[in-house]
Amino acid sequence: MTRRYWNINLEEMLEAGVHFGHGTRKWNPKMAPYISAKRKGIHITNLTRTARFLSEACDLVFDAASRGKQFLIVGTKNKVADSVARAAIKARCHCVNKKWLGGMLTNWSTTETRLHKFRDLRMEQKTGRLNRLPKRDAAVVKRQLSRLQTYLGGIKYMTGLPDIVIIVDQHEEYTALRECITLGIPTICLIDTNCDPDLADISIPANDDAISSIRLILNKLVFAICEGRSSYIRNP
């Protein structure tokens, strides 16, 4: 895998709260090596590790996204929820924003049976099919595709599993990691001082709190992701 430059600034990372830690009581012994200091009972973050492993992840998603790879962005917290969903439109990728359903990967075919009842029910409402429907019946439907949208509409063209996956919030989302990891997709996590830094594939050391910081993280991913994606349009 190719090394490139992605720009990453330590200053504009400090801007962005990025190594602002959790208070030095919730923290997990595994991050000692990604922490430089404790300030006022607060992990501080050693930035030149996160800006390491956040290169090597921008370095990992180019390679994979120039090859074609889909990608699968994971952010359920309400504060996260509209940056994952614009990272995503903006990267070309699925996201889960709203809530993780669980086996939604490690039972694909499950998912991939409510997929196929989303879109037909999207198709019955783009084609006027429901408003034929008697009022009860339609109302039954309409809160059927509300609930799915709510839940899979980040994933409604993902036509087989992602990958990679790129999780905002390690604590979080621990059932997707942990279907990750069962199922050998490789995955790309924003960890803060209380995580486990060895569950993912590439660990990047950062505020998991912060929207600055997060979506920081993510505006990087995004960009080399891009510029895969248009690195795989040029050559095909």
Second form
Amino acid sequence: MTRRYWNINLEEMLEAGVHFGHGTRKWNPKMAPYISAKRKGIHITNLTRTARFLSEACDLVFDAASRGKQFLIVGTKNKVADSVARAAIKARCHCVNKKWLGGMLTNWSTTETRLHKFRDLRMEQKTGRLNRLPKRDAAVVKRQLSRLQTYLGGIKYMTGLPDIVIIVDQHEEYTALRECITLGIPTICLIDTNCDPDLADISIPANDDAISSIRLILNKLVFAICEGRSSYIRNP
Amino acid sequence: MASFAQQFRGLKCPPLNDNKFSTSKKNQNHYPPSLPKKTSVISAAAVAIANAQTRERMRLKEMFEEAYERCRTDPMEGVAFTVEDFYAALDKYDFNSELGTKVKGTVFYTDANGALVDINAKSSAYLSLREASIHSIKHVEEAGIVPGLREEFVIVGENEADDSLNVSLRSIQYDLAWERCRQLQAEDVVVKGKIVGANKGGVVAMVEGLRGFVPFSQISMLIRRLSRGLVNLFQKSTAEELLEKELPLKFVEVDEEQSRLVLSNRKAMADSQAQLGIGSVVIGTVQSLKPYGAFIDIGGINGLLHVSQISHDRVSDIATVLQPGDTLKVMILSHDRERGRVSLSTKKLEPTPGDMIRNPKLVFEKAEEMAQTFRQRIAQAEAMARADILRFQPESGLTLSSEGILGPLTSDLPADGLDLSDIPPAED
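Now the other one: the form predicted in complex with the partner chain, given that the block above is the form predicted alone.
Below is the whole assembly, all chains and molecules, this chain first.
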């Protein structure tokens, strides 16, 4: 596996507020090795650990992308929804930024059926068949289409289970994380001071509340994915 | 292939779950967690149905484990900075989250009820619709809040549920607005204010986003009264008509601590009509009566009609001649611009002395003619007086300009308007 230098800058991370944790009362004692200090009632995560894990994650992701693996980014908080969507578009991987439907991965066959239906509806819309339906039916179909677009829009090109899943907030996406564990899919997760670091495979201790810190970490990972993809294209 | 996967999935899930639970109970104090067991179960199941996909996934999983182990054993590899650097730099990026602190932030998301602002803190801050601007708006976009806007906000509160802060732009805007009002008052500028409400005693006008009070006495009703054919109107009804109108206003009192903002319309009108000519006839309304005369409101300025100037005949009781609310034509005698005081007279407008008392209507009609005559007589008297001065003191350095105005050799225009009250009226 190739080890590269990812430009993980201390100044950048501090400015984005990656080092802030949740309040002291709300911590998870398992996070003790990653917490460095306590300030004004909030825990401060140790950025050296963060940087280490982040660089490892980037390496892994780069490697996987250079072998043509599929990624899935999960982030459903409405604050981060459009950052996740943008990151996924940039890295050309799948994303779930609205509600994570239970069983999306474990009940893959049903999800696949829905995806087929979504694809067919889109085809119909493109060919203009919807205009020939009576108005009420057309409205019903359009409503279905918009629902499918919001929930499955990010994964509409997914053909099988993803190879690596990146999760943005462990508390919010607990179901997603559990599904990946049952299926044995490797996960990379952003951990805050009130989360469990043992659940995910690579847990990056960082601030999951501030949009700039999430953006920073996602950018690094997306950059790694893009690099890996480009090397994959060059020599498949 | 699909059925394969289904079968396989059916096999995999139950054993894995049981295993996970049992091992997690056993290995609660064990750090790292139960990884070897998990892989063995997977490998057991995988051996039964050798699936290329699963093998791939297992390989990936192993890579991840290795990476994790590496992280634990060698924590400093690949990291550009040390722990000491981190601690040293930590102080620089400390965040002060007390109420009332100003922070710079960037807006990154707007919705119907507010906007999310990214400040360098634990979590992003929320700017609600009410706090976005002094004026009442329906959507944050009207106040100019779009994603990407970088501005100063002030912290006004904290959300307990998710550690986010509430920020506001309103307080800053209030301070700015009061500051602006103070400056405008110092410069004595006329501003336009929209009337938004009325109450007992006056109306409320919006100026610079602040609500100011304009007492009835400070509103010049002249225009309205003229348009209604000089009928005396009750104060309240005019207030309702004034709603949604824009009036020129000037600041009378700006006090931020007591939140008092008092404006005046008549002061503003006084300014705009400061060029009232001496000797011109204007229509005015009697505002109030005093023992020494009556206050007449002409175009926003209060002029004094002294009792001696009402008529040639002696007027013993003003109330017999004038009543508050009466409209009459008066002539301007003098104009003190700094104090906004005007001296008026109706005496000059009487065709025959004593007319004001006996026959005010006649005075009214003949007012213009009388004023004309008066002006001519004054001009004549002036010319005579000037010629006299020149004759007797030719070396006094004064000269007669083309308009017949006496003045020093060097300047063109007179310093101020002429004060005619000193000149005795010419008798026929």
